[in-house]
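A single chain, nothing else alongside it, follows as structure tokens in the form predicted alone.
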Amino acid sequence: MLRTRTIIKGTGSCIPPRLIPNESFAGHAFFEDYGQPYPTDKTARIIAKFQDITDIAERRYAAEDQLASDLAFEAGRAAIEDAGIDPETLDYVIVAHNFGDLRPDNHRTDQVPTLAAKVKAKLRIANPECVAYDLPFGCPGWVQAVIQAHYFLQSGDAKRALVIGAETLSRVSDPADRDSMIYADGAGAVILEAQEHAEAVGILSHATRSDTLEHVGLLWLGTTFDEDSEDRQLYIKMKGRKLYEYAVSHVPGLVKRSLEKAGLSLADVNKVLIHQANGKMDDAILRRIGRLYGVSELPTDIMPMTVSWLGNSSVATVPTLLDLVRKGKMEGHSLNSGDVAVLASVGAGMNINSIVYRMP
């Protein structure tokens, strides 16, 4: 019997052109907290450690005349041209963020108007049905993104959609904060459309939590840690530690939910596209999920990693991983028809959620 799916028909990316390799932070002052700085001569420690602790070597900051909504468009319009469509026939653009658009020189966000409708006039699109919206939920944005265009798209009501993950996440990091070398920008997109199939291939089932109660002041925005600095803006804050036991204890029951609700097991999926934020953390996640099948030994290949060389871009990781890997950019890893994979992601709320998705 044929029935409605959700098909991604196409992706795109948008990989800014500014590499930033770890001894660009050399020269920089870190603080512990609301502290004393650490001396300069233990600058080269802390930068060795933290790779050594998450995996980034470098990550990618946007140019200087860059905004969010650019590395949106384009990567929208990458995924268009994927994905062989006329762009007025999208009936919505939707655009995952935190910051909106930040310029180099002043955090104020700039979300007005949304950038979806900054994309949508970018593309060119007349299509006054063709609805433009955005969508703030931490790095998992995208990924619901993707959830609620996928409901949209079952009802009937719409048959093309364009989810974008962008951000600039290197304009809201405190050059005092070691945390800082975590970040990065970006933006990835997916064309969603509805078509008609009888196996069950798209989404097959998705899962999504928040845990606000006791866990919503793990990231949140604060001033420099320099405190005899006279700067005032606002930069992005997280209780590092406590972010990553959250993410190891929580993810890996949310992916075998969405897999169990697929009447699926982790033996049926071939890839984990999941948030890159921090590859220690990723590993520590998948061998949880694996703990909770009884499967000590999972296939080398099943999560390919970006954050080492592209860091940690919040909604844009999954979004780019998945246009890289679909279109076999990264050696040794691809999607294939009949594939399952997985795409989850955790971040500031605290929010999770996952997705399962078989190849057509």
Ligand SMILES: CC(C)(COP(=O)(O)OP(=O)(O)OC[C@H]1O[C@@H](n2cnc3c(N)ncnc32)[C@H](O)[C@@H]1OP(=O)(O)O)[C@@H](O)C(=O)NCCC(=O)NCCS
Second form
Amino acid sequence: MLRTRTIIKGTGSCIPPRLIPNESFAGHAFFEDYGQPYPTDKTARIIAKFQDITDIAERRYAAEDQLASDLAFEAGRAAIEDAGIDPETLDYVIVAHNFGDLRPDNHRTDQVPTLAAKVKAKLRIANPECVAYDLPFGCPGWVQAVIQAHYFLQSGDAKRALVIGAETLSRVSDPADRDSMIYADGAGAVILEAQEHAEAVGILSHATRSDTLEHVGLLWLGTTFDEDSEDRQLYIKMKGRKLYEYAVSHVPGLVKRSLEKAGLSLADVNKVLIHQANGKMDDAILRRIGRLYGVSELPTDIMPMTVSWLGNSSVATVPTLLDLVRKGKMEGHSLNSGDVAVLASVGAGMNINSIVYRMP
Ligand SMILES: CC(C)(COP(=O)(O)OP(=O)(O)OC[C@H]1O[C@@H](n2cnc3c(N)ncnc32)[C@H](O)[C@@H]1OP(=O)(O)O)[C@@H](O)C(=O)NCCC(=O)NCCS
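To complete the pair, please output the form predicted in complex with the named molecule; the form predicted alone was given just before.
Below, the chain from earlier opens the complete complex, with every other chain and molecule after it.
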């Protein structure tokens, strides 16, 4: 029997132009929290340790004149082109982000109008029934926006949605905080379309949790660790180790729940496209997912990774990864008809989500 399925019709991404290798932090004076500076002759060791514990060797930053909405526009335009659709037929443009448009010299978040409104205008979409809005949900914002769009498509009210994740974390990175080396800029996008299929394809299931009571304080905005500085801008701060422990403890169970909702097991999964925050953390999450299924050896190509060269671009990591794999731009990785992919993310809130998707 034919049923309405939510299908990814096109993908796009914007990898910003400025390549920032770890060595570019060599001149930084890092501080231990709001306290003692690390001796500057230790900076090289800190950077080497950073690479060792995260796998991140370089990341991309937006150009000085690029805003998050510019990156979002580029990714959106690429997804529309890939899908080969008329943008006027879109029912929704949804942009997930956390900090809005941030100028390099002023951290005041600019979200009026919304980034989605700016993107829709830049795409020259005239159709007033194409609804443009933003979704803040921490790093899992893009996955959550896909889940929302899926509901719209399944309701029958909408046929097509452009869902973008865009962020410029470099603009809220504290130069005195060694954890800020994780952060990057970027954007990724999909076109979702409601299609009639007899086979169970497209979004098969999804699951989300928000653990706010205990974990709301793991990410926040604070001033620089360098207390003697005149700088009063606000930067993203995190309790990195606690975040790590939270993610490793809770992501595997939620991925399993989403697979159970789809009536699938880990053996049915071809790709795990997971939020790129820390390579070592993602390895630990994957091992624990395996353990939940009594599996100690997983296929080596199950979890494509970009974090070593793209860093953590928040909401942009999963759609960028999806775009690169789908278009055969990640060596040794592909997504073919019938393949099952899990799209999972974790971030501020704390929020976690997971989508199970079968390629049509
Ligand atoms: C922040 C993070 C990189 C720290 O890594 P970790 O393995 O938890 O580090 P630990 O606190 O256990 O410390 C281990 C060692 O690394 C050092 N270290 C910790 N953070 C470091 C950093 N950012 N750079 C360099 N060294 C660091 C510690 O000093 C310690 O060194 P030692 O072994 O010489 O004593 C890691 O916890 C992390 O990635 N957390 C999650 C990040 C995340 O998901 N953020 C979400 C944004 S969406």
